[in-house]
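Heads up, the chain below is alone and in the form predicted on its own; it's given as structure tokens.
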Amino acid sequence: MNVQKVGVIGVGGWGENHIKTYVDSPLTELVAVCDVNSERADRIAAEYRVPNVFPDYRDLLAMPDVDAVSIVTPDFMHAEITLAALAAGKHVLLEKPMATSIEECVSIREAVAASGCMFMVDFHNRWNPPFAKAKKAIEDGEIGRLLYAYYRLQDTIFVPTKMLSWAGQSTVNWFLASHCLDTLMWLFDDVIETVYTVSRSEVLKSKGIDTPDFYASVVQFRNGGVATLENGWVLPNTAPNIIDFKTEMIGTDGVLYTDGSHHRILQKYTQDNASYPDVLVSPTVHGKPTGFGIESIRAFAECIACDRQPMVGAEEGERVTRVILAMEESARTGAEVEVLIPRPS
């Protein structure tokens, strides 16, 4: 195994999880960070003792000793930076979604194949223990053939109004449904062929943010499976945490439930307040970053150090983008939409 020198492009909230993971891992050395917000980049670099700081990703990619990069930028900025990183010969861990157009996804997929670099989309729910257990139960035939799934993933209104300055340039489909769709296709071991989606725009639009409040979707798989998705980001900020997260998976011989709503695994009550600390996504335990949001990044570090292909590549990323585009079209037209299946590599 070789220690890989890594850079992180985009050091906002989730970007810091990438930084923590690379700093903690014996397989990686974090040598550079980049963010258009130079004040934030300088602060992060000082806190984690990163020697190189850039406001422009091109300068980071020009460093000859950078082996790999994490790209943790807004949805609509993924393709340009990813293509530049692959052209520079860097391994890439890209936050979801892979890109927001079919053309961009095809370009990335072809660039990955031409470059010979490792490429992974960070669909981290594949490392989420409840889903990993559910996948094993399905593979072992414990609930028979998976027939139907219900998947609810919603955020409080804090996310589009305070956390994301760019929410009006995206949708909650790209931000949350992308995770749901990859998880569902992984659990069903199948591709989605048709979608029917409805959405409404009222709350956020009244606040000057031109993006839908929620989407409700029904997707159908090639082999007959069906799933219902609920994705929104207008829950009240009085909710215990920003995430409301539930699933149900019904098979011919059984059912599986998960409930990660508001991090209720641990509940803390003091004289002043009640809270539900995160113990599953990216908590710190004995000074070390842990959780499934960290484990996916750690898995990428292991892949580039051990020359092992990642679990989630360009084809999986492209499938998700194609489904979301079909969902957006269905929400606009009110009709069921067929998903254009990508050509095999």
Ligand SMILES: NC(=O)c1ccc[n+]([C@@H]2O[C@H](COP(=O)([O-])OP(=O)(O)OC[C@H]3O[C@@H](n4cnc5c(N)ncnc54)[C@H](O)[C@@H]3O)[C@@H](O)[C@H]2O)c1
Contents of the next structure:
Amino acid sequence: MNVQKVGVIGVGGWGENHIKTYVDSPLTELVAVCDVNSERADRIAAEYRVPNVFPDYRDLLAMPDVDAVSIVTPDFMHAEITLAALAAGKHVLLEKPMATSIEECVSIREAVAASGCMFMVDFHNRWNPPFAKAKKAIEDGEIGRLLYAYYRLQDTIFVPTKMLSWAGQSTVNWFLASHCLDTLMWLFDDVIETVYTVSRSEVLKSKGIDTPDFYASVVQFRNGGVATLENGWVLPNTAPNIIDFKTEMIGTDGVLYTDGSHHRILQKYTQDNASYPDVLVSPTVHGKPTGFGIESIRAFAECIACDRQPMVGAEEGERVTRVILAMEESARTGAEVEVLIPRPS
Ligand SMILES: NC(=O)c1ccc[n+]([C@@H]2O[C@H](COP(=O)([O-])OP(=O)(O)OC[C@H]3O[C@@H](n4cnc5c(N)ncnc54)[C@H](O)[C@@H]3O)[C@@H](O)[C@H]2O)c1
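Here we have the form predicted on its own; I need the corresponding form predicted in complex with the ligand.
After this comes the whole thing, all chains and molecules, with the earlier chain placed first.
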């Protein structure tokens, strides 16, 4: 086991979870951060005592003693930085979605293979305890063969209007369905072959954010499995929590239900306020970052320190991107769309 020197590129909302994890882990030393927003990068570096701060990712990648980087830039800004990091010989933990075009995904997949570096896409629901238990139940045959799944992951309108300055340059499909699709293909242990998607643009468009309000999709797997997905960005801000997150998995011999909307586990009512604190995604417990949003990053740290391959690599990232592109096409054309299956590397 070797302590790995790491850098984080993009230190916005989610980047801070990568920073907290690396600072907390005995397996990693956070040596550099980078953000085009210098003010934010300087503040984060001071708060977490990071010795090197850069506005340009190329300067971070030029540091010879950096072993690995997390890339936590907006959805459509992943490929160029990832390719540069791999070319510089750094292991990469890349936020979802891997990239937003097939060409970019193929380039990343080929660059990973050529570099010999570790590469992981942060599909952290594989570390989400209800899904990990569901996967085990399915593998153990407890619900028979998985026939059908329903997957709802919706955000309040806070996310596209206040949290993300770049929502109009992405979609809730890239932001949320990417998680759902990886989880579904993992649970079904199968690839998605066709998609039919409907979306509508009204509420966000009227606020000047040109991105759909929601997508409703039916996807079919190669071996006959079916799933419906609902991904939206317009739930009211009075909703108990920022995410509404429910699934149902029906097998030939049983059913599994999950509810990851963290408004039922801890309910807090004071004289002035009702709140439902996060206890699942990235809460701090006894001063330590924890939750499945942290565990996936910790798993990457273990992989690079112990020389183990990550559970989720470039193939999984690419197949998700291919499905999302098919969903976007289906929403545009009104037709069912076949997913282009990747060529093996
Ligand atoms: N795993 C999850 O559940 C999860 C949750 C939230 C966000 N994300 C993903 O993380 C990524 C970032 O999302 P976020 O919510 O932190 O967004 P954000 O806008 O809060 O942060 C992005 C940061 O990247 C910086 N940036 C942009 N271009 C850059 C560049 N070329 N070089 C360096 N820095 C640059 C921005 O200044 C900003 O600080 C997205 O891909 C998003 O989908 C994942």
